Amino acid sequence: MANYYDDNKDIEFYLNNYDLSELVSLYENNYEEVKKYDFAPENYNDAMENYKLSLNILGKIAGDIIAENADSVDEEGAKFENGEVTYAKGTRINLDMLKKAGLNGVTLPREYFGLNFPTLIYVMMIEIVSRADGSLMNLFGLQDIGETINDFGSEEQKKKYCSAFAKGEATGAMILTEPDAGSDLQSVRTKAVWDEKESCFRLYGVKRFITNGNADISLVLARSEEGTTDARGLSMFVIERDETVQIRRIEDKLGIHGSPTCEIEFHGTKAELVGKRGYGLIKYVMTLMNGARIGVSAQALGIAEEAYREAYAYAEEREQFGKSIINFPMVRRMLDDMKMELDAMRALLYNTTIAVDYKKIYEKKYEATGDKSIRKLYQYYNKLAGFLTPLSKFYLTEVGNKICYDALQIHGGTGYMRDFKIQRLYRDIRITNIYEGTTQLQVVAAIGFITSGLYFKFMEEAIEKTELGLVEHINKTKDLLNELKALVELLKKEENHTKKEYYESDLVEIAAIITIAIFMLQNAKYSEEKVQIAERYIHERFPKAKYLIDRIKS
């Protein structure tokens, strides 16, 4: 029997070694929750046991059920007939098992029947689910919709919709994209018109490329302010699907076949405003999208993890020239590179998620108290999370694709056949560096943090928390950070703006390498294995960073 949590000791490494006591205490309101809810933890150890138990349960479901259904889900896919979408049989079984296990409202408050877990634990869960079946993550990961309603909706909306999500009684979708408004969401044309007679908004328009657009409850971005053409005229609405929501078709995709991608028409659909008018894109969607980007990063990590394991197992079994191909140095190096990058990906993603958790909790505490000291903490983590989130999606989805590419290469011609799992993983991961903002848009989101100089302030502080015994590697990291800093100052003097923009992706890649190296050096204090991985990463990736710096200078 497989367990996709128990067999991955690197996930447990973070739970066993990182001091999450402050974060967990903040989430549990200094463990006051136990006075209201019998199942709330009494202390830090109790909370950690709850997290591990839930991850263990999910790991068993992922290994024994979701992974076993994955090939049939890929073959069958979601179906569209007579205007209705039907999930593949395996997908329906998977969703039912997750519901029975009570793993739906992971980050929602207990008040609305949620588990009240930190985002870190939720991201670990997304990774586990994605490793078993990348397409299922697109349904499991839409819990972010409930969190958005919890953050910005009315009390009535929270009770109604968040509770439905947490109990597994409803599926969700975020309905943003249109035929002429993909990355450029400020061009959204779907209208929200006030119905005086019924005292409600009604939606009219077309949406495209909507993941799980057949959902029961959806958040919709629509233009509420007549005569506007920019972001300020857009608001966020929640709808319940009825006969006015018509699905035109579902897309025939390269991968993630278990996740239906819909084209939708609204014909006067009744809608409730979420939050304030005009804040739909500039605040609510950006929050929703950042959560989705974290989720997609975890999706890429999970798929890449499985691809590595498939490649390793195949390399051990496949014999050529009288020996297993894992004994050929070129193949061995590819596998070692994959393992190193998986460690790097996890270090970046989990540290990003911890920053997101602190940002969320301090924002709520500041709003509740108005305490200026808490405001400073919120501002710190808001800036850090605002940078690390696009950096994670930039790095994990691109490197995840590379891992799957190499894993298929190790399989040789057999990997190109549908008989082997690796071809599905290769197809499924391809979307991750496209949806929820392409890699290029992540560069746009991250670059300002670097060019403003804030990046260097944060990283200089982070270096002080690294393993002091690795002086040589710490000094190399400091030197590379200073080289990047000098390069940024040099580019500020460049009058050719096109040239500056041309190299932005290189700057973000260099920053990603340095950031990951720092996180890996921090991890090195916990085990000799982490020391070796950090050393190898610096040895393998710093030369590329230096090459990019030299190329920009030339």
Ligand SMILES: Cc1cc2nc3c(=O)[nH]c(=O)nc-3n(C[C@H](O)[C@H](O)[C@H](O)COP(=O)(O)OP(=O)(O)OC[C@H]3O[C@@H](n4cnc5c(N)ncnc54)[C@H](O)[C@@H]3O)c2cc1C
Contents of the next structure:
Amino acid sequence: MANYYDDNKDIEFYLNNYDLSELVSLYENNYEEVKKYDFAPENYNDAMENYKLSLNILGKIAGDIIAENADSVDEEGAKFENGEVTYAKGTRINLDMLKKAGLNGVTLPREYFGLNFPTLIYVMMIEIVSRADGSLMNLFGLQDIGETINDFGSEEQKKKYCSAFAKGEATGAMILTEPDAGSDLQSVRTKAVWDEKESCFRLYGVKRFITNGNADISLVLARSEEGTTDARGLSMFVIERDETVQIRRIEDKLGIHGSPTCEIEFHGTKAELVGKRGYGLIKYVMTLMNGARIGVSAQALGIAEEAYREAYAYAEEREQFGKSIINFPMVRRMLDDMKMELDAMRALLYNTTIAVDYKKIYEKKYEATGDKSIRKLYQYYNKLAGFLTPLSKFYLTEVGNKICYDALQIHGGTGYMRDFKIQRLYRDIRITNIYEGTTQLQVVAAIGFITSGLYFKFMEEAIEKTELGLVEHINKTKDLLNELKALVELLKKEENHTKKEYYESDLVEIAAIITIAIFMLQNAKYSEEKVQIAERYIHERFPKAKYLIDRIKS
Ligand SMILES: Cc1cc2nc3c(=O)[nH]c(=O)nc-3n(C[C@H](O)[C@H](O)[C@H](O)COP(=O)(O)OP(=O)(O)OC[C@H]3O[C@@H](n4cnc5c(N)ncnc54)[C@H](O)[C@@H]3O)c2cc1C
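Return the structure block for the form predicted together with this ligand; the form predicted on its own was the one displayed.
Zooming out: every chain and molecule, the one shown earlier first.
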């Protein structure tokens, strides 16, 4: 009997120690929701218990069922025959269990049969599911489609589609990428043509690399404005799968075998506009992708957590030179680094998600009230989340890959064999720094916040909020932040743009290290263990940041 929530106190740490009362109250509309829905929480404690209960249920399903099915899902994979996709048997069982447990529509409002949970809880769920089976997260995580419709769709669309997602009656897909439009989505060519006779749009074109492209309901990015070639000509559409949506093939992939990746042709598919014309990429897809980036970061975290546990268990069991290999300092060091980085990843991701939650809730409140003070809060969190989201994806997916690499190394030759789980984790995590925007595109998204100086404002404020218990470390962090600031000023004087861009990923990496150190120092007030781990992180990672600064300067 395994429980992937209960056996990981590092997840619960955030629920037990962070004061989420303001956030939860905003989500629950000051606990007015209970007047409409008798199952809604009556107060903060009630809400927290509810979240923990759901995480516990998911933890059990993940540990006892999803994890048990993961190897067979990887072996069997999704299949494609006669134009139709079928999931592996284990995937079907897993999805059915999640549906029965009522774990669809986690963040959707109760009005549409959702759970109305903050994104923080949803992200914890993604971590738990991914630890059990990285490929299942791709299907579980497509709940984001429902959320995008809830954010930008018409009342009718919300009623129809959000309810279907929340009840687990429909599957979703996010259809953006084309053969010639990957990172550069403004090159999308799929056409949306207005059909006068039927008074609807119709889609024509080819899309590739689409996760779950066989879905019942999909969001599609297509060119609605004839003659345009940039982002302003793109709109977002919702479609229901019919015979005009033809799946050409599914990809034969390195990992996440349970998740079908489809190439699709649209032959006049009936499509409904979501939101306003011309806002498809600029607004809606960016929101959808930012949500998915948080999800993929959690996917990397879950897979890396499992890799660490596998490596630890193997290192204790395997003996060489007359002792367990865990007793060799080089092996121990790899394990200690993994543990430290998992803590760092969680500190960054969960703080990012809290910022995302505030952004979402203040945006809705501002739209409903027009209150200018709420608008200010929304604008603040919009920027903070806008920076932290690509930073999280940049850091978690790269470091998650490194953790899986080292975890396989600890297994020696055994790790290279199909019989052991670690090779699956190593293959599955590889995609996380590619899809939903590659690592390089996360740098492109984050760098503006650093060069504009906004990043430094956020961090200075965050340091102010950090309790002064660990003065020496706080001062070290301030010093490093100032060094980065001086470097950014120096680079501004550089006229060679190519040279500047060359170092952007280093700047983002340094910024990530500082951000994480601050969050870890904030966590340190809650336990001695967190003090030690923050100290270790600063001791291990600041020299690297300083080295990067010196290298750029030289
Ligand atoms: C398994 C899988 C599932 C997927 N699921 C979906 C899905 O559900 N829906 C969907 O729409 N798409 C999906 N994708 C597509 C995915 O999002 C793209 O593959 C990804 O965005 C990269 O695009 P690309 O493959 O065309 O690479 P390219 O854009 O060709 O990039 C190639 C390389 O060039 C680099 N590069 C490109 N532009 C820049 C730049 N400006 N600066 C620096 N470096 C740059 C990239 O970082 C990368 O290293 C999926 C892909 C895979 C493999």
